[in-house]
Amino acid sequence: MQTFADGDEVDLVIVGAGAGGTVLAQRLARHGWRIVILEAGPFWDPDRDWVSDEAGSHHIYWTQNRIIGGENPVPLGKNNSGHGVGGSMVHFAGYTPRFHPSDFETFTRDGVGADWPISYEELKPHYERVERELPVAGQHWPWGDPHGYPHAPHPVSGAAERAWAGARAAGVEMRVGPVAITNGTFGNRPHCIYRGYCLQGCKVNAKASPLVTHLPDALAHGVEVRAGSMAARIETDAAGRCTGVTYLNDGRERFQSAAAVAIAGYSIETPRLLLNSASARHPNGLGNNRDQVGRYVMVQGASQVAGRFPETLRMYKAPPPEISSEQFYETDPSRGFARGFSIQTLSPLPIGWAEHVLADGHWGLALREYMRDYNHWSVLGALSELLPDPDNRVTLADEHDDHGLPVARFDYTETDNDKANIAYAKQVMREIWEAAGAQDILTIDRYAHLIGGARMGFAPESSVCDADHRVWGIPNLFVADGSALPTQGAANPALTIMAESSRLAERLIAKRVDANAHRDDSSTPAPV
């Protein structure tokens, strides 16, 4: 791996080496930037690190203390945090959708929400691109903008069977995939072989994350990975421009200088990195001259709703996510509350489905029996479109972590057009297990999916970025990540975040060539 030394003004510092990170990185080296990515967590080795066990792979989650509170507090860990290189993809379930053009203009179309300030034709090209590298395999998609996928789709679990015979019978059209799991062999990646780990980091390499796919192509077009780096603060100058990232390694504080610095720790981690640097010139942190910095913080709602059936169905031997259907995305007045949800087959493994049961209120022999019955179950999952609020959001607390930066606090409320999305999403999972002929029905509600926090928009005022991603007032420092997108979606958002950084890296590389036009030496990167 090349390596820079700390005092070397490289061409861009990038913290977070996730989804939004590696692809930013990847792209950039290729057109020749000098580029040190800092990771707090570590440089993953699939076979050394990895175990094919829920209780084994508890490490690879984000689990360093957060506060949480508000009237609906969201817990923080596994299911929307990431840990090491390669991001919460490492344990994401591979599900890998697209926003919906409608995701990029809520409140014009819908009253509700934020447009952005971006429209999802100039997304697409990059969408297609990811598509083709992760790859993504899945049958054509005939919802929002309907396109299909470089794979086929995966073949079907006898689960996956019985939720789809109850969505036929209920009216719910459902689709194969889309699933950044190899269909087949890809370059030095195998087929996959339906072992049901996806969670835990896929050992075998057939789910796509950024450490298998984009990551290797980044180390050798010459970006540095110094993993165990906790970034503790962004530097300016007294002219407002950044200068570096100080970071905290083995027990020390270093300072790595750069041209520019763009940040992908996620929506909860941007934020307290932007609050965390404040300075005489920004007192308030970076980019929150008008207090947006933490802001609009989304979830996703992700109840669950599982049916059992008399025969063996084995629901983990598949992707999580193998059947779906986004027939309820879009608005529909007649419902009584705006924007939708998606829904998918999931398959959660024996400690999951035992908070299932235990969210469901059975305990003592009861739980025994139902986890006897694991074997029996299916289960559906919902993705509600949460809607953004200035008051969810992110801050610092009074605590301290091991470094002593002071941690994140995310105060989160649900508005009442949230819970009447919830409720209706239960109810048609619910319908769709009628519908099939179960024998007993169970429900958990839950959250998933970070977004926001250090939005993009179209002023100040209302937002920490603007269409580049470019923090607004300091010229040369970037959001690359979830934390920048202005609404949710119902719809997976690792594939979003890919595509935004690939975006982003063609704007920054365009603005290059512009400016190098005018030298005499257009081999050498001009300053961003």
Second form
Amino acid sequence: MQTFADGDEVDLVIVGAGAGGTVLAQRLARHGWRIVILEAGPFWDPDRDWVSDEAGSHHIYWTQNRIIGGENPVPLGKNNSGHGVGGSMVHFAGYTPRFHPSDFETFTRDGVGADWPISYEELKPHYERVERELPVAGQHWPWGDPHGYPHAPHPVSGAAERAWAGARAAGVEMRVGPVAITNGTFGNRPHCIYRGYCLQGCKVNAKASPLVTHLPDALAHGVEVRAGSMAARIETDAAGRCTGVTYLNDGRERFQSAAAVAIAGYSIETPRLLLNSASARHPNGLGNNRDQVGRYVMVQGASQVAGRFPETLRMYKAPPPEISSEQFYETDPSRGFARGFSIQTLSPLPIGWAEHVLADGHWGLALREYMRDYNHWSVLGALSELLPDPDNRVTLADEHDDHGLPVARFDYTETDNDKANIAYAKQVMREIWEAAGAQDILTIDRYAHLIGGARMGFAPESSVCDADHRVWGIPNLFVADGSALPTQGAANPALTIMAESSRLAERLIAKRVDANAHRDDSSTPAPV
Amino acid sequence: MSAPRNGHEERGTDPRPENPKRLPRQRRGVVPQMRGRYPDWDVLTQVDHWDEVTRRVVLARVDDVPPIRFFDESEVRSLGTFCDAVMAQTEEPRIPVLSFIDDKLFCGRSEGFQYASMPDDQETWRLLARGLDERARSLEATSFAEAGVDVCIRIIGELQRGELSGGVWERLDPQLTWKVVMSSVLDAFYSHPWAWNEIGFGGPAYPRGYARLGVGLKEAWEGEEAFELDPVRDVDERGLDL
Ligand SMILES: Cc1cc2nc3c(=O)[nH]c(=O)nc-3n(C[C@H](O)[C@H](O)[C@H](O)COP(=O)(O)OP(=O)(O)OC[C@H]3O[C@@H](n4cnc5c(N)ncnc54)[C@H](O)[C@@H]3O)c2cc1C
Ligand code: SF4
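Switch over from the form predicted on its own to the form predicted together with its partner chain, please.
Okay, now the whole complex, with that chain kicking things off.
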């Protein structure tokens, strides 16, 4: 691996080797950019560092403390972001749907959420390119902007067969995929072996994560990944430009000098870093003159409904992501709420299933009895689009982490539209199980996926960065991860995060965004 | 550590009342309390097919149970009783749930989040021990561990439903406490290979993988289910939800 000295001013420092950061690095490195990625977590060796085991996988999650509040606090830890080279996709399930064209203009169409400063059409070529690179396997996709996938659909498990039969009987269309799991060998990555541990990190390397998809090419083109390096502060000069990143490595504070900085630490850590970078010139943190940093953080309503069948289904086999439906994705006024949801199979392993049983109210003998029945259940999950709200936000807590840095606090409260969406989605999933002939049905509420917190928009009054991911007021600082997304639709976000970075890289390479241009905080971006 | 016993001794192969009628006795390997649905399934016979790193992590749970270092003796008594009761571990062999939790707290392994209204996990567990004892004393017992199974179950039900107040419970939201501690209890119990035997989980399958995915299918090496019963009706009929 190429290495750079701290004092050597590189073209770009990227904070976070996850979905957004790694794609950005790989694209730019191919055009000669000199890049250092600072990654707080380790540089993984899947064979040595990961296990086929739920409880033994906590080290791949971001488990440093975070405070959660609001009326509907969102548990983080294993249910959220990753920690280490590859980021959260190391333990993501593997679903890689695109957003729908409507997602980019929910305010115009439905009067809710926010319009994006970019359109689906601008992202489409990048969706297609990233789908080939991961590569994505699935059936032809009839929803949103209809499209096909480069790899054929995977075979499905007994648990998914039951769900699919129920969906057909209930009039709900489902399709196999789309998953970023190789169906066939792909370069040096073998075929999936259907072992079911996708959320614990794929030791086989069949499931895509930047560690196996984009990082090898980035390294081959001279990118340095500095693992074990926690960015503490983005530094700025008197002119208001950033000069590099102060970070902690092996207990030592160091500074990497750079001509430009991109933050890609995901929806909690990116706003935290912007806030922790407060200085005399930026007393409220970077990009926060209008009190926008950390606002509009979203999760998706991820309620689970399980159906019980007389036959054994052994849902631990095959990847948890198997079949999905986007039939309910768009607004339907007759449902009584704006926007929609998708439905996907989930197939939790034993600890995940025990949490489901507990959430349904069972403990002691009842819990043991439900658990003995593990092999008879199949689980569907919804992804309900929950709307962005300025008060659902990341702030700095009074507590500090091991480095002495203030930790993030995340407050979350559902709106009435959110509650109605979740309730409706659960009803549809119950109807699927009834139509499938399930003997019994268990329903629980939970959340998934973080988005927002440093969203892109049209003006600094209502966003943190512009259509080119550039933080308002700081011409050489970019946000290149899930925190830049203004809405999150009812689709899993990773593919969109990668496509966004791919688009940003293209614009930087073509010099359509000039990382050296000077602008002030009140200007609107030039039309592009 | 003492645990609530229900006083029913096992007679031959007769089922005890806390189990469904005809739930088989384990014939191969170990399951907690020796009854499960897969009497001939021992996931530990498969360890040679697991990768080395996974094997080390899983076998340590059986062969290398961590010593108690975080909790003091009195905490061990009340929390041991609590862990046994919430998992219905009425007799040996038991999965040593509290030992794994103690190890996690001693080593300071965090879950990655803390409710704004709650203390950190270490403090939560210590306060839980005190809160259980306080409540037991208010019900005329000397401590939670000495209170007997009915009182323990009553107190745990109050915790789960958020019905505890006063004393420790002014600082500790009972329902959030329930969520926080049960997440660790479930993690400890269902990560143990004896629990995998009980529920017929095939376990780690790298590098071998799974090949027979369809309805009703199993790999040749997986366990056969010998007993099947819909728990929703059964639990309801036997009034097990407390
Ligand atoms: C259980 C689970 C299942 C999921 N399933 C799916 C799915 O099926 N499909 C899907 O699309 N999405 C899924 N996701 C979400 C998806 O993984 C994330 O949305 C996506 O990876 C986020 O990309 P990112 O680039 O924003 O951040 P990440 O990929 O999280 O990368 C951020 C990186 O930055 C590092 N970092 C953070 N702060 C600092 C700092 N200060 N200094 C240095 N480094 C730092 C982190 O360690 C991390 O490696 C799932 C998530 C979870 C938790
Ligand atoms: S099921 Fe397939 S993709 Fe998932 S972890 Fe196993 S081998 Fe990897």
